[in-house]
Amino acid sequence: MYEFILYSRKGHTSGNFSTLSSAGRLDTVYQCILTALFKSYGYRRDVIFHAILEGPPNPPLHLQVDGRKLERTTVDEVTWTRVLNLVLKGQKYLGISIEKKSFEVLLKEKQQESIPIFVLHEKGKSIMEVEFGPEAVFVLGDNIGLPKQKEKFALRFGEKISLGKQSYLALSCIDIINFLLDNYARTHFGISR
């Protein structure tokens, strides 16, 4: 499994809203959803997104959107409004979940489980260099980016790597990583995403 853990600063953690937008940029959290799980055609089922909300009324909580388990869902904004106003508001939705969790728990979740983590910042390790097994967690910042002490504790248990020296946004890291594993899939592997 390929996880991505985005840190939202101001996703909103209620579901009393109209617009993403308005909802503390949740609209780059969708836009990051579609990016990390949508394919032409169907679902990415070898991927599972998180994001953490750290906006109001009720941080940190872990949004996690899993691949395998998704159905029934398009890609259009005004659906994607509908189900996180549902989810924030503790209904269920078939392959989404929502808990209370911060960063750091997840993060050291994932380490325990000995996946790769690698952190996106434009000063790291080129991802050209980096050789990639069947499981690694990709995390990286909203439109405003990581916090620094956010950044700091990620980097206790991941390395540092780099798509450029270009800032690129959130969901053009996510397509380009899912670009790049598919002919990493494809060359070392001999199978298609």
The other form holds:
Protein chains: 2
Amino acid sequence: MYEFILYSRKGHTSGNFSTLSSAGRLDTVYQCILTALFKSYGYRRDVIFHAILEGPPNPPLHLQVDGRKLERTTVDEVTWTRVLNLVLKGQKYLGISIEKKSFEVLLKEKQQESIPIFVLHEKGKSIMEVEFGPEAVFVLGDNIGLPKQKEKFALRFGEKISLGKQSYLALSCIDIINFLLDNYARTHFGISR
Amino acid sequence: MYEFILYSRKGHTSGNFSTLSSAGRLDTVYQCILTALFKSYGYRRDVIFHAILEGPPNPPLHLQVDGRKLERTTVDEVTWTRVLNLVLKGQKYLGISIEKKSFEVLLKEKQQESIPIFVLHEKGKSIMEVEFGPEAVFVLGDNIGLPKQKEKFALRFGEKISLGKQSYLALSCIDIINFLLDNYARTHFGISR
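Got the form predicted alone; could you also share the form predicted together with a further copy of the same chain?
Next comes the full complex, and the chain you just saw is listed first.
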């Protein structure tokens, strides 16, 4: 499995919002779900998306969207405003879960599972030079980036990697990584993701 | 300039909708505007996005979003629902224009401007082997793909290129092309886009 962890500084942790952008920029979370998990026809079954929400009233929350289980969702923001509202109100939704968990605890868990952790960073090693296996975790900041303290913590467990000189939106970073992994998996493992 | 042309079979051609997805999948148009024109901070000033809308009541319409002129828009779907409604009602909006024009006429114009035209196609030449200049037009289908007749027309003017075996959403295709052009421009022209 490939996993993306988005750190959302202000993403609201209860479901009482009319728009995602007014809920601590949950629109960024939606956009990342879109590019992490959706192909032209169907889902990426080998991807798990995580967001750590640090906004009011109940931070930190860990939102997980599991590509192995997702069904019957569409790609538009209106649908995901409804879905995220429901889930953050405590309702169940297939493939999506919420729990009280910090960024630090989530990263420690991934390390204990021996999954290589990569932290997107403009000064990192070029992603083109990284050797991937069948599992990897990619850590991204939201529209403001990772706070210094969180970045420092993540780098105790992971390696800095860079997508180049350009500064991309978080959803675009995920698209690019998925594309490179598609090619990498075909070239190195002979499989179609 | 780099240009993207999205052919939208059903995109509505008047501004009286509550959601983009109910307006002939204008959510796909919004998503492509997002990845064509937005970087982490600011706009891609070297990109023009076009959509040909073929839905009711007044097809075909040519929507153009010019990265050189865009100001003060945000990246969420709610904002773009408002913007596209306004523009399709005939109101002016900085950087965005609407005119009555067909897919065929738009492509002929690009050819007359001597801009190389590339048509995304699963059986095309790998994009990795294409030589780019400082200008290019990329033609994409919507969530259903290009109709056969439109594809045939486009291939009179352009070359088939492929992003690989994976079937990507239209917004992801644009992210991937922008990423590859970022690297190409740096390697071949020594410039940052």
